[in-house]
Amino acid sequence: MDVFDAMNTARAMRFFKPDPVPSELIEKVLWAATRASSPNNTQGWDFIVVTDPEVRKQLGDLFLPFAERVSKFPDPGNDTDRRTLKGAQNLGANMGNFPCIIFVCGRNIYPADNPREPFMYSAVYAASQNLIVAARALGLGAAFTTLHGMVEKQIRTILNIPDEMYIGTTIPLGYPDGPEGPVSRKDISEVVHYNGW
C-alpha cells in the first residue's frame, strides 16, 4: 500500500482484534515514528510500549470509568456521533484487552535557552501521525487519543515515567476488528487558500 492509499484509509481504530501485534510490526511503526519532524531534529520523543498482559489490565482498569461515563451520554440523534460514542465507549472499556498500547512521550528540550511547549507538542504529534500511518499501511489499526489526561498521575506511576517527561498521546495499536477506510473528509477546496484567504 503507497502512503497516499495508507493516509486516506487511515480511520481511527477503536475495535481491535485480540490477535498479538508481531514483534517487527511493532518495531517498523515505531521506526516510522522517529522518520518524523522535530524542531531543529531535536527528536525529543520516547515511546513506551506496554505489551504485557498484566500492566496492560492494570492500566485498563484505570480507564473503566470513562466507558461506564459514555455509556451514560444520551442518543446524539445522528449516526456519525452513535459512532463515535460507540467506539470511545470501546475504547475506555477494552484499553486493557487491546494487543498493544504506545505512549508517545516528549521532552521539552527546544529552544535550549528557553524551552516551549509547542515545539515539543510539534513532534510529539508528528510522530504520532507517522506511526499511524504506517501501522495502516502494515495491515494494522491505530487510534490517536489524549485519554491518558483522565488518568495521568496513575499511569505515570504504574509506567514509572519521570516527571519531566510529557505524555503526548495514547495510541492502542492492533490488527482491525472493524472497517478501514476511507477516512471522511472535506474536499480540499473548502479549505485551501492560495496566496491569502
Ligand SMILES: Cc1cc2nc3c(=O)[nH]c(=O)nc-3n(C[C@H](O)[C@H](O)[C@H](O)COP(=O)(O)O)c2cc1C
Second form
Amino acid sequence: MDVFDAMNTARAMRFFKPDPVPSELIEKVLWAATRASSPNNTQGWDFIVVTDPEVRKQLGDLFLPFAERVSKFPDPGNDTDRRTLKGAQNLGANMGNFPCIIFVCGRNIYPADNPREPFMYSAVYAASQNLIVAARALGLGAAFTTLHGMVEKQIRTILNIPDEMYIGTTIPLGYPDGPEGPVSRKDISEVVHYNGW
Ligand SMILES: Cc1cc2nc3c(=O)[nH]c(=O)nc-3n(C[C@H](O)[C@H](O)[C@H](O)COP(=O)(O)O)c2cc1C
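Okay, that was the form predicted alone. Show me the form predicted in complex with the ligand next.
Then the entire complex follows, led off by the chain already shown.
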C-alpha cells in the first residue's frame, strides 16, 4: 500500500482480532515511529510494548470501570456518535484482550536549558502518527489514544515507568476487526490559505 493510501485509511481502529502480531511487524511499526521528526532531533521518546498476556490482563482490568461507565451513557442519537461510543466501550472492555499495546512515552528534554512539554509532545505525537500509518500500511490497525490518563498511576506501577518519563499515547495494535475505510476529514480547500489568510 502506498503512503497516501495508508494515510487516507489509517482510521482509529478500536476493534481487534485476538491473533498475535508477529514481532517483525511490531518492529517495523516501531522503526517507522522512530523515523519521526523531533525538536533538534532530540528523539525524546521511549516505547513500552506489551504483548505478555498476564501484563495485558493487569492493564486491561484497569479500563473495565471506564467501559462500564460508557455502557451506561445515553444513546447519542446519531450513527457517527453511536459508533464512537461503541468503539470507546470496546477499547475499555477489551484492552486486555488486544494482542499488543504500545505506550509511547516522552522525555521533557528540549530545549535543554528550559524544557517545555509542548516540544516533548510534538515528538511523541509525530512518532505515534508514523506508527499508526505504518500499521495501516502493513494491514494492521491501531488507535491513537490518551486513555492512560484515567489510570496513569496504576499503569506506571505495573510497567515500572521511571518518574521522569511522561506517558504520551496508548496505542492498541492488532489485526483490525472493525470498520475500515477512508478517514473523514475536511477538504483541503476549507483549511488551506495560499499566500496569506
Ligand atoms: C491527541 C489525541 C488523543 C486521542 N485520544 C483518543 C482516546 O483517548 N480514545 C479514542 O478512542 N481515540 C482517541 N483519539 C483518536 C481520535 O478520536 C480519532 O483519530 C478521531 O476521532 C478521528 O477518527 P479517525 O482517525 O478514525 O478518522 C485521539 C487522537 C489524538 C490526536
